[in-house]
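Only one chain is shown below, in structure tokens, and it's the form predicted alone.
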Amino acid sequence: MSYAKPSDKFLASRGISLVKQLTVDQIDALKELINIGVGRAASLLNEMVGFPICLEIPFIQVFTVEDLQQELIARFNSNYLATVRLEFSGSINGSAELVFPTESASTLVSILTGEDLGSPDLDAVKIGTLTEVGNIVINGVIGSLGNLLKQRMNYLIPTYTEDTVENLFAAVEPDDSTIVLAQASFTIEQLQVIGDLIFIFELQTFDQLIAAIEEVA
């Protein structure tokens, strides 16, 4: 199954006025930090499943809630997605979400568990498997951010949800949050499963994150 990637025109129309909140150097530094965390998460996943899994972060964008919803619907050509959400707090507050089209979520679980697509047994292990995958990936990234930036961060238990894009982000306060979208590409052998890694930072916390990045840059 193929997914529509955002065109340059689409990204420009959605991103230019928002990305200017960050400088190019800040975006590059944040991308590098997230890439380090994703790399560590990939190593942990490789150990868990016993065969190579490659995770990459091709690009990072900053969005409003409304633009994020439109971006996700356009990218995945679907308004119904699967997510694993992990909330974190401390010197940096917010949440991180690993988002998949539901078909990709099922494919990933099938690959990881060996269960056939469409099997009732697949649904039985789906929530637990994807929650563990999300926990490993998100903890790897957030943990790396905290360690590299020397910021203390605590985590809640991750939760798995399938719902419409509007409902998934209905609780986000647009005036108090900054959303960083990092498109994570999972590659397993010749099969590609695409998901998005999304960070939602409280506005004041995001400013602190950027200040910490500038200190270590």
The other form holds:
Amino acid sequence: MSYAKPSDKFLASRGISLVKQLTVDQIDALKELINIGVGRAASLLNEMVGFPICLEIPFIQVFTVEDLQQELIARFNSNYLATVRLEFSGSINGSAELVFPTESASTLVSILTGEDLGSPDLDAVKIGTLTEVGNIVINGVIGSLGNLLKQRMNYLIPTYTEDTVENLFAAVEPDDSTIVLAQASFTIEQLQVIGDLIFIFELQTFDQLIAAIEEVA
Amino acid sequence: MEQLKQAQQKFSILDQVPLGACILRSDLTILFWNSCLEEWTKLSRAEMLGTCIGDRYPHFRQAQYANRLQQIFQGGPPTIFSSQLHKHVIPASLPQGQMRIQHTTVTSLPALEGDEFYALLSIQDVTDLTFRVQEYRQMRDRALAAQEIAEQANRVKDEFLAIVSHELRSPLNPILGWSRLLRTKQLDPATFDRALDTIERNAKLQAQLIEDLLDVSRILRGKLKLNWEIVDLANTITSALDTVVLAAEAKSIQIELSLNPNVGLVRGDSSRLQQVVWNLLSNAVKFTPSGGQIEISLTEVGSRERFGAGSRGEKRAEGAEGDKEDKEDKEDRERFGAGSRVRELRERREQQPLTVNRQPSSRSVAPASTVNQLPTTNYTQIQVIDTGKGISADFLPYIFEYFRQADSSMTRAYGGLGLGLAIARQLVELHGGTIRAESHGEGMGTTLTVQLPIYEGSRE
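Please move on to the form predicted in complex with the partner chain, as the form predicted alone is already shown.
Every chain and every other molecule in the complex is listed next, the one we just looked at coming first.
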């Protein structure tokens, strides 16, 4: 399974426009920030499962909630998605989610635990594992954000949810939020599992984030 | 020590939760050990407080734990140690001996003093959940497998119904057509004869189909009765051959017959054995293209040359029913006077190799005690080798199952219900024999081999 990066033409044909035109430098800085976190997560996962896992973020994009919903619906239809979400507050407010189509989530869990693939559904035990994996990836990225902002943040306990795209983002206030969508791909030997790493920031704090990025960029 | 006391007051509420709870300082000193953990580990808080958790459980110093705890001690986001990837974060055994399977969430707490952070481990016992999930998965997998088999059986049945209807209707068309023409009474004698021939042939064909269906029904209900007698398979083969010669000639198929005249006799139902041979032969004729060749041979093989273990029917013939068969053998020997009967048959065969009197001899009985001391070890082997369409390796395992032809389109091309070989197998097995099919693949021809135990009484 692989997703190509949606072209601008594709996005335009669906009425999707990027909410904020970030400069190339800003995007690069953001991408690097996320990649550092993801790299840290990958080395943690390597240690845990004892074989090489490659975690990559091929591209990132910035969306509004509505645009993101359309983008995700276009990608996954109305299928169920498995998500691990971490909500945070402090100098920036928002949440980070790692989103998987349920099937690739299950594949990932089976590979990490060395179990037979068996059935492609998720049960309570598998969900625990997926929550840990999501937690590691998100923590890696959030950790590098925290370092960047140099301010104490508050976190809620990570939660696992399985739902359709519409419901997953129904609670997010559309007007106040900016979404950074980063596509994460796990490569384990020959097998590719792809998830979307989605960060939801409130608009103000996104500006703050950009300001912080500007400092380092 | 003051810090420990404070921690006991401040975190005492953790004794009220049904989770294992433990609070660590950044140097891995245990500051709190709740009553749930005391109960699970049988380690009291008096023993644990103030000690380093890394001393008791060294894995806390391993990178995969230490790195993640370090983030917590810096006030980072919560960390999860799931049950599949970290079964026993704080090892604790259950009364039955197995270890509690744990799901652990670690959150950071502001320290009582200064601006550092503690790590709070909340440990959920998911032993029961894990086993229930495993059980559920196994049950579901079994149910899915059973359902798959049932659905497959259903599909085969549906397909079979369609085939049966088609096959039963096909002969009716020429019968009805020619009957209508006969009614016109305007046919010349030659056409008249042809009409009657066609009607007869198709009626016979349909009767045969129905007979096969009834056989299957009898076999499936265990109602098939065999009339046991001593049978000369050479005779069986030639009789069966007579009935397919015309069909073979029509396709210019050359049939080569090779009968070893010294093959021992078998005990069985001669008409059923003839049916077996007929099924093999008509199958060969059906699936061999015009101008092809069919070889039929009758030989004798010793037990060592038999099929390998696992051949269908073998165990049954030599196992549980052995005693019963021995008894029946004895009765038959007494009835038929086996020894002299064989000589008679041998002599006849030598004079007139292919016709044998089927009636049991009423001559005097040879003493039963002198025959058949050893279990049946030699077999007569009938082999039918054709140069026909062959069988693909995928289908080979199924050819002796009911209602199976390689696919339903084949039924249309070749006709028939796909019952012949299934019936043949059942009949051969009822005789304590085995049947085997070999093919090097499609277009490479097929070899069908039947082995039947020689009636040892015939050796005397």
